[in-house]
Every structure is written in C-alpha cells, then in structure tokens.
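Heads up, the chain below is alone and in the form predicted on its own; it's given as structure tokens.
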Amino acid sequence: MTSLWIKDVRPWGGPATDLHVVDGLFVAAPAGPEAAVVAGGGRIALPALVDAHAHLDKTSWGTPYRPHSAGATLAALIDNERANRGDLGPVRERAGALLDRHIERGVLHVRSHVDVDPTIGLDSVAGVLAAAADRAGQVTVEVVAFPQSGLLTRAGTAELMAEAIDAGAHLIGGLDPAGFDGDPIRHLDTIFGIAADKNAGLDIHLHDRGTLGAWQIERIAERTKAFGLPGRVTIAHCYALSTVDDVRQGSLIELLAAADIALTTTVPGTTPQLPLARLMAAGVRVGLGHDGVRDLWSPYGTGDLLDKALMLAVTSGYRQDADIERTARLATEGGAAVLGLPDYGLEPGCRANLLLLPAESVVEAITQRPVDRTVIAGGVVVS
C-alpha cells in the first residue's frame, strides 16, 4: 500500500484542507503517519486537465521550427500535410514529446484524433498508442480513428477505420460529411455502422457552418438514437451552432441534449464561440481541446490547456469571475464528462490526478497561468 498526504491546499480555490491518497485514490480518512508528504503551501488544487480534442500524431513538438507552408482552405491544409508529414519524424517520438509537455503542465487525459488513410495505414495509430503506453500511469490517451483525407473520397479508408478499432483505437471519427466528403448521408451511415459493429463511440469533426451544418447536426442526432448510441457521440467544433439564428440554435441545443451528444471546442479565431451558458443550462456536455500543437496546420499551441482556457475567456468577452471560472470547468470536469472518465475529481474514491497552482483564485490561475506547478498522477508526483 502506498499513501500520500497533500497538506494545506485549496480545492477549486476554496478553504484550505488536506487531501489524503491511498493506493492512488483519494480517501476520507487520514493517510497515516507513514504517508509521503507534499506541502501545498495554500496553493489551489484542481483535478487534472483534460484535453478533449487533440492531434498528437500531427505535432512537430520537440523538432526544429519550420515555416508554415499550407494554403488557407481545408483542402489545401490537408494536401500540404499529406505531402510533408513524412519529413516530421516518427509519430511515437513526436507524440511522446508532446505528452511529456502535457504531463508537465497537468494535462493527464487526452482524446486524440489520429489520421487513418490508405497511404499511412494504421502506422500513426500505432505510434500514438505506443507513446501513450510508454507513459502509462501518468497520462491516459483515447484514440479516435480519423479520416483526415476523406472517408469516401479515398477508397479503403472506411475499412481501415474498422481495423483501427481492432488495433486499439477507441472511437470512430468523421470529417464534414457534406462540406468535405460531399455525401453526408452515406458518410454518416458508414461511420455509425462501423461504430455500432465495433461497439465504439464516435467523435465527428463538423466545420460546416449555418444551415448546412445545422442540417448535419440533425442527421447526427437521428442516427445517435437509431443506432442506440446516446452518450457515446461527440461533435467537435460544431461551428453551425454559433452561426444560425437564436431560434434554430435553441432547437439544436434541445436536440443535442435529448440525444446526449457532447461537444468540444478548440476556440476558433474566425467563428463566434459556442453558446456555453446556454449549452450548460440545457445539460449538454462540453469539453475544451488544444487541437493541433505546432504542426503543419499552424505554428500555434503550447501544450498547456490553461492557455486555451484563457483564449476562450478573452474571445468570449468574459470579465466576470463566474464566466472565467467556467473555462476552467471546461478544461477539467467538462472534458472528463465528454470522455466519460470514471473516478474523476477531488472527492474520496476518485483517482488522485491533480495539479497544484500558486494562485489566489481559479480566475487568477486562468489569467496568469503560473509556470510553477506540482502535478500528481495516481498519487505520485510526476512533475
């Protein structure tokens, strides 16, 4: 039995208390005199950060900086990546370097979309799974088999997606069934069919805006119910929700809530942010993701999810403490709800995954993003 006594910390910025850990779990009773001690010094304790939308296989983290070389359209970005991804080096090494950065910053849970196509096959899936296995006990990684180059436009991709689940991937992905693949009904029927056959969840990129995107949300909701997958479907980005009128937005939110479809945001710079308060009031699960970090899509990203939380607060025009704190909830509890993480939190019975931050409040932790952090995974100090 191993035990840890975390002294004088303030969960979520509340009153000071001690946290006790036995065999990797928080316990109500004192851990005992034999416990290792971490001096909290009055720091804030947050549950581990959850990156609910990442692309670990694409990163160039840990490699020399390279100028951005892609055009502005989605097709140009995809073509540029396909042409140059072979120059980046092994996926296992790059994904591992970024995971190490995540761990250092307190991001201990990641859902990563990983490219699957006839050219690379399942190599990137294998590389990300290997990088995660190298860090077992420190970080958990869910892999989404992702048809970045198109599901229907590249023959053999759908079959590879099914094989990816057999190889260890956890979810089936999708990409703009109408706007990119051009056949939304066939695209959705294909990925929902694979998910049902493999007993897997889905996480679908949906960039299409306005009424076209809204129409696809409705079709996704229909299939979520028809295939018996409520609670197991996520729509990433979901720009349509922010680019329709209020009445249509309200009906879509009701539809998402009724089908228990989750959303993730990566804080777009060119589209209005998701209506977070409205979504939360309806009970829709929403998580925050870093998206790509220093890759062939953009030079941005730091691997610190608190940076994304700050961006979300700024671009949403938040000034009130309750609003800014909401971004921290998305980066933690929101992401945990999207991923369906068991035993997540700071209560007895939860796995002791947390970070300690020198800040007076959660709002200060978001606005200042302290560099000094103590990160604990499973009751073990890992950073």
The other form holds:
2 protein chains.
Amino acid sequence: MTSLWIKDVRPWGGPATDLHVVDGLFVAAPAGPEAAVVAGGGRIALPALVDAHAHLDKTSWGTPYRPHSAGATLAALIDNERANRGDLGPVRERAGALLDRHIERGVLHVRSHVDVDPTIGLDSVAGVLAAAADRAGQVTVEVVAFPQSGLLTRAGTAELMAEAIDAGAHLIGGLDPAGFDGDPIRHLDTIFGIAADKNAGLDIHLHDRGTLGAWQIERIAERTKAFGLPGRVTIAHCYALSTVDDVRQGSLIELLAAADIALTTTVPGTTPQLPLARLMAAGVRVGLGHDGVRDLWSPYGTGDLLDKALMLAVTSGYRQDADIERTARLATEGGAAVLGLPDYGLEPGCRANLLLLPAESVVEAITQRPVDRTVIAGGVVVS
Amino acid sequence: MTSLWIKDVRPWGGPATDLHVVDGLFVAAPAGPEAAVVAGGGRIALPALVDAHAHLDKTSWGTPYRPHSAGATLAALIDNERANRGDLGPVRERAGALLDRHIERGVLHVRSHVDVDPTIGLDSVAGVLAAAADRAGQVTVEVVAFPQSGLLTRAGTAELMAEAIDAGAHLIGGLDPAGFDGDPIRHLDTIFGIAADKNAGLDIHLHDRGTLGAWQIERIAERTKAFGLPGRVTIAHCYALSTVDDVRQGSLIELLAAADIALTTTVPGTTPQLPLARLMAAGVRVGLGHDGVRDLWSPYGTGDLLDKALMLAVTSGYRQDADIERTARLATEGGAAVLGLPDYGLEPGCRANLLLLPAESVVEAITQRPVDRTVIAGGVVVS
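Switch over from the form predicted on its own to the form predicted together with a further copy of the same chain, please.
Now the full complex is given, and it begins with the chain already shown.
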C-alpha cells in the first residue's frame, strides 16, 4: 500500500483542506503516518486537465522552428501536410515530447485524432500508441482513426480505419462529410457502419458552417440513434451551431441532447464560440481541446490547456466569475464526460489525478495561468 | 561615458550580430574593452514593447483577487467602478506595481488614459505621474486626461481635463461622443477646443459600432484638419471600422490617412479585429494596447504585451509568418509611431531600449511568449 497526504489545498478554489490518497485513489479517511506528504501551501487543486481534441501525430513540438508553408484553403493545408510531414521525424518522439509537456502542465488525459491514409497506413496510429505506452500511468491517450486526407475521396482509407481499431485505436473519425469529402450520406453511413461493426465510438470533425453544417448535425443525430450509439458520438468544432439563427440553434441543441452527442471546441479565432451556457443548460457534454500544437496547420499552441481556456473566456465575452469558471469546467469535467473517463474528480473513490496551482481563485488561475504547478498522477507526483 | 556590448543577438530574428551602446544610445562603432558585456546567446532582440493604450490608474495589480462585481452594460461598468474604486488603494502604488511588471516584460513605453472627474479631480493623474517619476529612466508614461464618467454629462469635467494638462498630463481624452456622452458635436468641439488651447494631442475612446461610429470618425477627421491637429489625434478601439461594409471601411481609411489619425486596438474578444493589412497599406499608424489589467472592468490581463499580440494574431485568423510578425510590429514600432517616440528602434542613434527573448523566430516569440527576458533601458539592464 502506498499513500499520499496532500496538505492544505483548495479544491476548485474553495476552503483549504487535505486530500488523502491510498493506492492511487482518493480516500475519505486521513492518511496514516507512513504517507508521503505534499505541501499544498494553500494552492488551488483541480482535477487533471483533459485535452478532448488533439492531433499528437502532427506536432513539431521539440523540433526546430519551421516557417508556415501552407496556403489558406483547407485543401491547401491538407496538401501541404501530405507533402511535408515526412520531414518532421518519428511520430513516437514528437508525440512523446508533447505528452511530456502535457504532463508538466497537468493535462493527464488526451483524445487524439491520428491520421490514417493509404500512404502512411497505420504508422502514425502505432507511433501515438507507443508514445502513450511509454508514459503509462502518467497520461491516458484515446486514439481516433482520422481520415484527414479524405475517406471516400481516398480509396482504402475506410478499410484502414477499421484496421486501426484492431491495432489499438479507440474511435472512428470523420471529416466534413459534405464540405470536404463531397458525399455526406455515404461518408456518414460508412463511418457509422465501421463504428457499429467494431463497437467503437465516433468523433467527427465538422467545420462546415451555417445551414450546410446544421443539416449534417441532423443526419449525425439520426444515425446515432439508428446505429444504437447514443453517448458514444462526438462532433468536433461544430461551427454550424454558432453560425445559424437562434431558433435553428435551439432545435439542434435539442437533437444533440436527445441523442447524447458530445461536442468539443478548440476555440476558433474568427468564428463565434459555441453557445456554452445554452449547451450546459440542455445537458450536452462539451469538452475543450488544444487542437494542433505547432504543426503544419498552425504555428500556435503551447500544450497548456489553460491557455485555451483563457482564449475561450475572452472570445466568449465573459467577465463574470461564474462564466470564466465554466471554461475551467470544460477543461476538466467537461472533457472527462466527453471521454467517458471513469473515476474522474477530486472525490473519494476517484483516481488521484490532479494539479496544484498557485492562484487565489479559479478565475485567476485562468487569467494568469501560472506555470509552476505540482502535477500528481495516480497519487504519484509526476511534475 | 558608459558603454554596453550586447553580444550575439538576432534583431527581429535575423542574423546574429552584436549591438553597441554608448551613453544610452546605439552606436555603429564597436564598444571598447571597458564596455560592460551582455551575453545574448543568440536570443532575439526587439525594440522595447510599447503599450499604446493602458489604464494604469484602474489596475488592482499587486492587490488581492476580487470577484468581478459589475453588470454587463457600459453604464453598469462605469457605475460599478465609481462605487468601488475607493477600496483599491493608492493609485501610485497600484500603477507602480503594474509598471514594474511592464519593465520586467520589456514594456518600456506606455500611454495611459487616466480618469478625471469632479469626485477624484486630478488625484489619479498625480498618482500615475508619480509612479512614472519613481521609475524615470526605466519606463516612459504618457498620460491622457480621460472623461471616463462623462464629459458633458458630468459638469466640471472639461475644466478638470484642461487643468490636467497644466498638471503634467500630455493628451486630452474623449469617450463615445454619441453612444455614451449623448451629444457628439458638442463633445468633439469641447475636447478639440481644449486640445487646441493647450497645444495637446487627443486620444478618443470610440466603441460605437457600425454607422454611428463611422459617422463620428468622419466628424473627428473634419475637426482634426480644422483645428490643425493632423498627426496628433488617436482613435482608440474604433470598432466601427470593422463593423461597416467594405466600401465604407475603405472611405474611412482614406479619411484617417489624409488626416494622419492614428488608431489603437486592445484586441476585442467578440468584435472583428481592425483590418490591419488594409490600414498598413494606407499608411495609417496603428498601436497595440493591453487596456485594463485586472481591474473593475475586467479580470483579464498579465501586463505582457506579447500576450495581446498572440490574441490579436489568433483572432485575426493569421497563420502566415509575415502576418503574425505584423502583430509584433504593432507592439513595438506601431505603438512608437502612435506615441511619436523619438529615437526609437535598434539602429545607431536610437535609444537602447530593448528586450532579448529566447526564441528561434519572432513568430515563436509571439506563440510561446517566453518570460525569461533580458530588458535593457537606456543601455542599462533593468530586468
């Protein structure tokens, strides 16, 4: 039996207390005299950050700076990546470097989309799974087999996605069934078919805005019910929801809630943010993701999910404490609900995955994002 | 004679070189053997950051965290501030604490709006000027006498603004002549009249969006010419420019350029960003400001202008290196042009105000914003 006594911390910025961990789980009873001690010093305790939308295979984290080389369209970005990704070095190393950064900042659960296509096959899936295995016990990684270069438009990809599940991937991905892949019904029927066959969940990129995206949300909701997958489907980005009128937005939210479809946002720079308060009120699960970190798509990203939470708060126009705290909930409990993490939280019985932050309040933790954090995974100090 | 030899730095991320400083100014000739040496270690050198729009008197920097206490409207925010500002402690201390943070991050020039109204009189102006004097040689502060609580709607304010100039303030402010103060022509005629009388520049807050704001930009341009103030007027925020149609935007930019009116942005969270490329092409001077830092208006802000540059880049949708670098230009040269700083830059003859950043490129400096910086003011290492 190993035990840990985390003294004088403030869960969610509330009153100071001690947290006790035995064999990796929080327990209600005080730790015994044999427990190792972490001096909290009045710091805030949050459950581990959850990055609900990452692309670990794409990152150049830990490698030299490269100027951005792509054009501005989605197709140009995808072509640029296929042309240049070979120069980046092994996925296992790059993904591992970013996971190390995640651990340092307290991001202990990650859902990563990983490219699958006929050129790279399952190599990137294997690389990300290996990087995660290298850090077992410190961070958990869910892999989504992602048809970045097209599903219908790139023959052999669907078969590879099914194989990816056999090789250890956890979910089936999708990408703009209409706007990018060109045949929304066939795209959706294909990925839902694979998911049902493999008993896997789905996580679908949907950038298509306005009515085109809204129409696809409705088709996804239909299939979620028809294939018996409520609670196991996520729509990523879902820009359509904030680019249709209020009435349509309300009816889409009802559909999402009824099919228990989760959403993830990565905080777009130039698209209105998701209507978070309305989604929460309807009971829709919403997670926060960092998206690409310093890759062939974008030079941005720090690996610190609190940077994204700040960006979300500012671009949502939040000033009130309760609103800003909502972004911290998304970065933790929201993502945990999207991933379906068992035993998540700071309560007795939960796995002791947490971070301690020197801040007076959760709002201050978001606005200042202090980097000197104590990170504990399974009751062990990992950073 | 004092001299400094700054070895192995990369100005603007270019090739490595040495910079030589004699009596506070960059010189072309190598420093002599008596020079003190700063080891650049290949870091990027940028000229000092310029915060072109601050509110030093309002900050709670260095004081305990306070929950946000205001309602959502502009009037509610202003009323909340008048009700609670007395609890914050002396302006000189709070403004000084924020200036110390600025110096640490390399912000060595600040233009601060400072509230003037019949209740506080010129106390806040005196407090900010004292905080600046306490740090003479390290940071320069321009003070704008700012009618935060109304000009026409609060009797006695205009007279106090004029007195503020006599007391050491540098510019005359204004605030939404139509949307807040209710009589745009009388508001503008009043502030332009004071500015002309006192031979002072003007810096006018204009949040009014769309056609209402556009109409006021036209009235400001007319008066800038009529009062002989081209080159001496700034419009802050200027949301109207990004919330009218393209044709109107173009004609407004022509007016701004013709009257040499500068703009400042503080990077709004939920309003489209200024059309920076179009403004640059027209030769309009644009500066970047941090706006309030942790005050009764907003819980946000770090005192690090590079955080604002990142926010500007992301919310402008920039991915290309040249676009992202534009935000660093705004944070330095752009602000220097707005403030009319003499001898600004890294060239021989310029005052040696600069910062060294551990980054491979300017883009990386913006995306990662390293905090371990060497800051030099007038050839002296100040942080």
